[in-house]
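So this first bit is one chain, no partners, the form predicted alone, shown in structure tokens.
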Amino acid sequence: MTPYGRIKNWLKVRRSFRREARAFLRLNRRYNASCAPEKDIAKLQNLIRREAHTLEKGLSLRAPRHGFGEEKAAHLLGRIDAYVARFGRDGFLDGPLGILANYLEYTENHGIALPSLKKRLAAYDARPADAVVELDAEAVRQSAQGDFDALTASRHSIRYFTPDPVPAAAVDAALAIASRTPSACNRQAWRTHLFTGDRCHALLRWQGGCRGFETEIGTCILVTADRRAFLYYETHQPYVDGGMYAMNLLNALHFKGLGTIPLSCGFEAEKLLGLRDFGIPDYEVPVLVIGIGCMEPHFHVAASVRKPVSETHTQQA
């Protein structure tokens, strides 16, 4: 390429990329859902769903400390008194509050009370829902060899483990079955990291998302995407690529009779230069920390309900 060639791309480049960045602000500006949520009932029932799935998560511990949770419950309950004020009492409340019951159960059983709580949510006459599920290990290491839809239907977010080591080879085998996951042109850009040991609580604390459980985890792989492998007009092409080389490792793991947390990565670039601690280059995008255990013969998880399919599906014309 001629220098005039080279000069015409550069600008060609910088040129996108502002665009992109302009186009980026724009549509965060006034779809995310940090921004005016209580005027837009799809942004306040998405806070809502994932402040109840915090408490759900607190439940499902392998000792959930007594009275944890307290400010966040009160939280949760501002954000439904918010919604009912704009959009009214309907269906979708009965899930959020039945975990607010739940919550509000656990803590009186364990000698907490929190009149004003118990107060606020009598008004909702709400019932206290399934927040967190007993498994046996064995019954789910059985379906993950059935077929998929048993595989993925046994597959949980897991919070605490036996002290026992992971097997080395299970894992070896997991990345193996993984790799065979679809890219962008073949490019294969996924990178894995594997840490143990006080490395991996340590990432774990970086990461934020299991406070109060992460010495349960021993070891974790962290996913990451190499930005060197796109174009300029391919810029969230590593979060494609990458999420789905992780949701085929997070399943393989499983496959393999391994227990798993996904911890997402969706920083802001301040926080993600903290990986540099770690040894990942600036031009790795981060997806996802996997944390990894062996499961204990019974375990409770978040019962994690899930949207029917019709909300989230649409037939196109």
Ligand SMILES: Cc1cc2nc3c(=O)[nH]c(=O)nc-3n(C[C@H](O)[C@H](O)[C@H](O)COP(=O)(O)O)c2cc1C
Contents of the next structure:
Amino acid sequence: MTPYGRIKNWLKVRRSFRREARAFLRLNRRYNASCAPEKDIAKLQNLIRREAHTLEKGLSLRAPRHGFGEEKAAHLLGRIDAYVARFGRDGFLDGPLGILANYLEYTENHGIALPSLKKRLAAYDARPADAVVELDAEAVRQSAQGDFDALTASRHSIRYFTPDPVPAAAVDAALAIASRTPSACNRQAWRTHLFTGDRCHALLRWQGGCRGFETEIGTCILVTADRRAFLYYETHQPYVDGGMYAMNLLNALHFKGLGTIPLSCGFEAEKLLGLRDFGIPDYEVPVLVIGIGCMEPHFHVAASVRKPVSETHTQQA
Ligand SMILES: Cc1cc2nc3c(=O)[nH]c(=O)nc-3n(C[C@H](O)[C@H](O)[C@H](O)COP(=O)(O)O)c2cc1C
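Give me the form predicted together with the ligand now, not the form predicted alone.
Every chain and every other molecule in the complex is listed next, the one we just looked at coming first.
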């Protein structure tokens, strides 16, 4: 390419990055759930769903902290009050209210009375949901060896494990399975970084989404995608390819009989710079941390009830 062609190309790329940044800002200002959620039923429902899940997740830990969640439950009830005031008491609220009722049942059974929360919840005629499910490891392992439906239905986010080391051969086999993931123009931009022991705990502390159970996890894999694989109009593609890979790896680890917990890397740029301390170069986009462990013979998981497909699917002739 001539020097003139190179300059022309660079200007084109720079213009595109600016356009993308403006579009990103405009769409997020308008549609991100942090922006004016009280006026938008979809944003409010997502916030309520998220906050209810943090309670059911707390209930699913090996030993929930005595008195955990009071502030979160009060906050969630406040959100629900705001939702009802604006949009009415509809069927969507049954799930989150059920989790709150479960939570209050749990705290009461453990000697903690929360009378004001109980009174507020009573106004909504909430029936306890099954926020936590008990599973049998052998049955889970067998289902993972069944058909694809059984495999996906038996994978759960698990938040406590045995102290046994994770068998390296099972992880290696899962990595080999996940390498079959399709990718845009077969670029296979995913990268995986395995951490064990203290390094694993340090990474989990950085991640921050497993407070209360990070010491349960002795092995984790950070999945990233190499930004250098993509062109100026593909700036979101690392998340797509990396996300598809991460899901395949989760299923493959489950297939190999291991328990997993996906942990978010959806953070602000400044926090992401903390990954430099773990030797991750800036050109790698962090996609997901996967905590890995051996399943206890019996264990609990959050129910994480799914929306009906009709709520998430449309069809055009
Ligand atoms: C991208 C992503 C990020 C997640 N981050 C966290 C996290 O930080 N902490 C946590 O406890 N669970 C986390 N989870 C687990 C979800 O809560 C869980 O996948 C969801 O409730 C569905 O439950 P299931 O995985 O048992 O089917 C994450 C899951 C995904 C896919």
